[in-house]
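In the block that follows, a single chain appears as structure tokens, in the form predicted on its own.
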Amino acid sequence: MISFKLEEEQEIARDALRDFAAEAMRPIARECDETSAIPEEFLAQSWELGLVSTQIPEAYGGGGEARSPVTNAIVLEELAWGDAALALAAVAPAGFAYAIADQGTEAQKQKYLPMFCGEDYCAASLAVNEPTVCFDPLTPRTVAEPKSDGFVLSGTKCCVPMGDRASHFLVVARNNGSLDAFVVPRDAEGLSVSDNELNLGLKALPTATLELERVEVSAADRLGGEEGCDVQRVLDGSRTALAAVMVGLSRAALEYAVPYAKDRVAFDQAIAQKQGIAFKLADMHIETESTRWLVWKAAAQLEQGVSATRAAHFARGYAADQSMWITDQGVQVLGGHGFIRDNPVEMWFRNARTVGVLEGTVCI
């Protein structure tokens, strides 16, 4: 049997985040927009929510919370309602903490998660993205060359999110024909991180370029150890943070534009009751519910803990396009209020854009 009602804690996790969203994300989101910076005092309050700390084991310093990526995803849609700016930078941290609490190897658990269940906002990241034409998360051009007791790392990372301050960085590269993760902290001798980078959306979100120029890391960094680890199952969960976080953007775009039709009179009547613009929100609002479906059927697959490498690509695929076109409908609703900043729709636009070729920046 199908049911897509939600758990009793789904709906308490979703009305939270979604109070959270709009007293403290949608007020503060075009500022920090404008000023390509994100207060401290927003990391703090986020933190505090226990994103990440409540997932990871007791054992570990964690709340010891099972980890359900369903439940995950309708976080992130809330956050992203919000802002997926804000909401990404909240959530970073997770793709480092859980490829580490799932795949880690015990000194690697110990050593590392513990980080992430303090008071403080604790940086670190998931680095997949490359700026290559066409890139391919599955052939990456960063390489691990194996030396002695280790390896060495040379290539190029870009998008990597709260790169600004992150501690320590999950670096996938291929290593003899396969993929692997490896862990390199900051002050790595050869690591050397860019400024902040300048980008077409999230423009709140720090993210940063790493250049890896034969950075010597020990058989101790990567991921798993001499097993090394499932890369796949590491991307499939960020395809699925990434499609709920457009899912969330859509919706915010969606719920804008409909008061705004019904409030907007043209030659004396509201423009959503003309078929121009009807038609186009009905077609905003399926396709939305659209994308939700495939994302929590991806979500699911991971919680089951079956393959969801070919539900997280649909998901992911599907939300990029229709996140794009649900936010330019938007922008053509508002006609020439979209193309102001008085109005947020430009921003989700733009934002929307930017999560659609991101790869690998959160994970649920």
Contents of the next structure:
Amino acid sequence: MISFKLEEEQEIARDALRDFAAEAMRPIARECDETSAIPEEFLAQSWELGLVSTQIPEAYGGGGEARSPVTNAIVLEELAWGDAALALAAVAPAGFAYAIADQGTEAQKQKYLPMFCGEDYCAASLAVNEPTVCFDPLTPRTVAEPKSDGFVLSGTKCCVPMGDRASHFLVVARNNGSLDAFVVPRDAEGLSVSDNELNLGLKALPTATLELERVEVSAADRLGGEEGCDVQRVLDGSRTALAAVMVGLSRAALEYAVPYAKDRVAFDQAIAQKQGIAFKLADMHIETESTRWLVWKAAAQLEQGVSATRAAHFARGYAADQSMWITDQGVQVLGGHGFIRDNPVEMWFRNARTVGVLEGTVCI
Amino acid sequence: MDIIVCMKRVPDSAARIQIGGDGRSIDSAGLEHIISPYDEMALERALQIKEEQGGTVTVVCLGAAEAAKEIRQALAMGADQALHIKSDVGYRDPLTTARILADHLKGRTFDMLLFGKQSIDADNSAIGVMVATLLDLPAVSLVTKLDAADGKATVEREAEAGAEVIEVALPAVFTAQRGLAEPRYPSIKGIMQAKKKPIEEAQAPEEAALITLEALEPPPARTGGRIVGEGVEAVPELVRLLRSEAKVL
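Same protein, different form: I have the form predicted on its own, so give me the form predicted in complex with the partner chain.
Every chain and every other molecule in the complex is listed next, the one we just looked at coming first.
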């Protein structure tokens, strides 16, 4: 049987993160967007919640709780409801840490996982995206040439979250016919990190371009060591997480538009009473819920350890389309008030457009 | 320092309250609940003291089976254990409530017993001091500052144009006023650990009610405002209406 009933701890996590999003994220979201900056206090405050460390094994200093992509999807939806850029900043290190925890060698786990279990926010990121037309993460142009004791990496990565401060990057590259991921420290010779990219949305989230010019890494820096890793699995987790972020964005727009439409009177009637608006609001609600179920299905498959590739792709593709449509309708329902910056819907619209293209196009 | 915090499950302060079909209870369908905010402040201060000095924090909750979720939330914030005194009674007078709590607290050892100054649903502001009286313990209500060391506590309460500073021998009872502590968000780790923490269960006795609640009524719907005039000329009329009609002056 399929049950959509949350576990008690998932309900408590949802409620706690909902309060956190409303009280610690919403009030600063606009200023973060305007100034393209994230306060250090916010990163410290979100780090205290244990968003990353809780699901790292105790042996490496973590909370030792089982990995739960479903709980993480619930948590991410709430954080993204607060603000998508801040949410992605808070959890970006998990992209790196969970890949190591799931597929790293024992030495890699011992070396890197304790970094994420300390008291201070620790930035490290996945580097997947590339600045090419219709980028497909499974056929990157970044290549890893094997050499006697390691690899030489060459290529360009973009939209790397927390690129301004990440101490390590997990770079996805083509190694002959297969795909691999490599840990590259920020100070690696041949690696240059750009200034923050100027983006349409998620403006508070610092993203950077990485230029890898014959960066030498050792064989021990290949994720999974000699056996390599399943990059698809990393992408499935990451895509599901991005889709959960888009559910939060969609819900934010929906929950803003509904009371506005009930309150806003035009031609002697609340605009929510007008069929054209009522249908929009109903469809926004239906699509938000539909996206959430796709996300939860992908998350459940990740949690069960079965292949989640198809489900994650469906969730992300659908979420990208629908969150753009829903946030666009959010702007539309508010009319003239929708595109002025006094209201947040225009920011959510830009954010949805941006989250939708992270980690490659959904067009192929 | 071993601290017991009594907490109540109450409807969310942001919820729209509807009267139930029996006319004397709140319709709980779809209603979100929270830990009463003043109780949460008391819990936060208890956790801070535990973190500073060591010891234990136990939460005690008299309430419906569904209160288990709010108890878990308290454990997720950092409390070590809980006592859930189960009861399906919707309304109970303060003295009966205080007696049930006192009966369960009698025989337990603790240094401090904390309450919120009042629950945000019944608003009686009575339970903390009643329990203290029943247990024959000193009590200070409405505390905005609470420190404890060497068998005594130093507390502050707001007074007109200043603060009262009171020293009390422990064990003692305190009720929390806004300003005592800002409740933390439960961490994900805390939430996951909470499910492994013990919740002792007990059943509240069926007692004859001292007070019966006859009816609940929603406040009258607000009517539209009235503009009584413009500029300085309108002030006398406004003052007259505030005095004679609104009766707020």
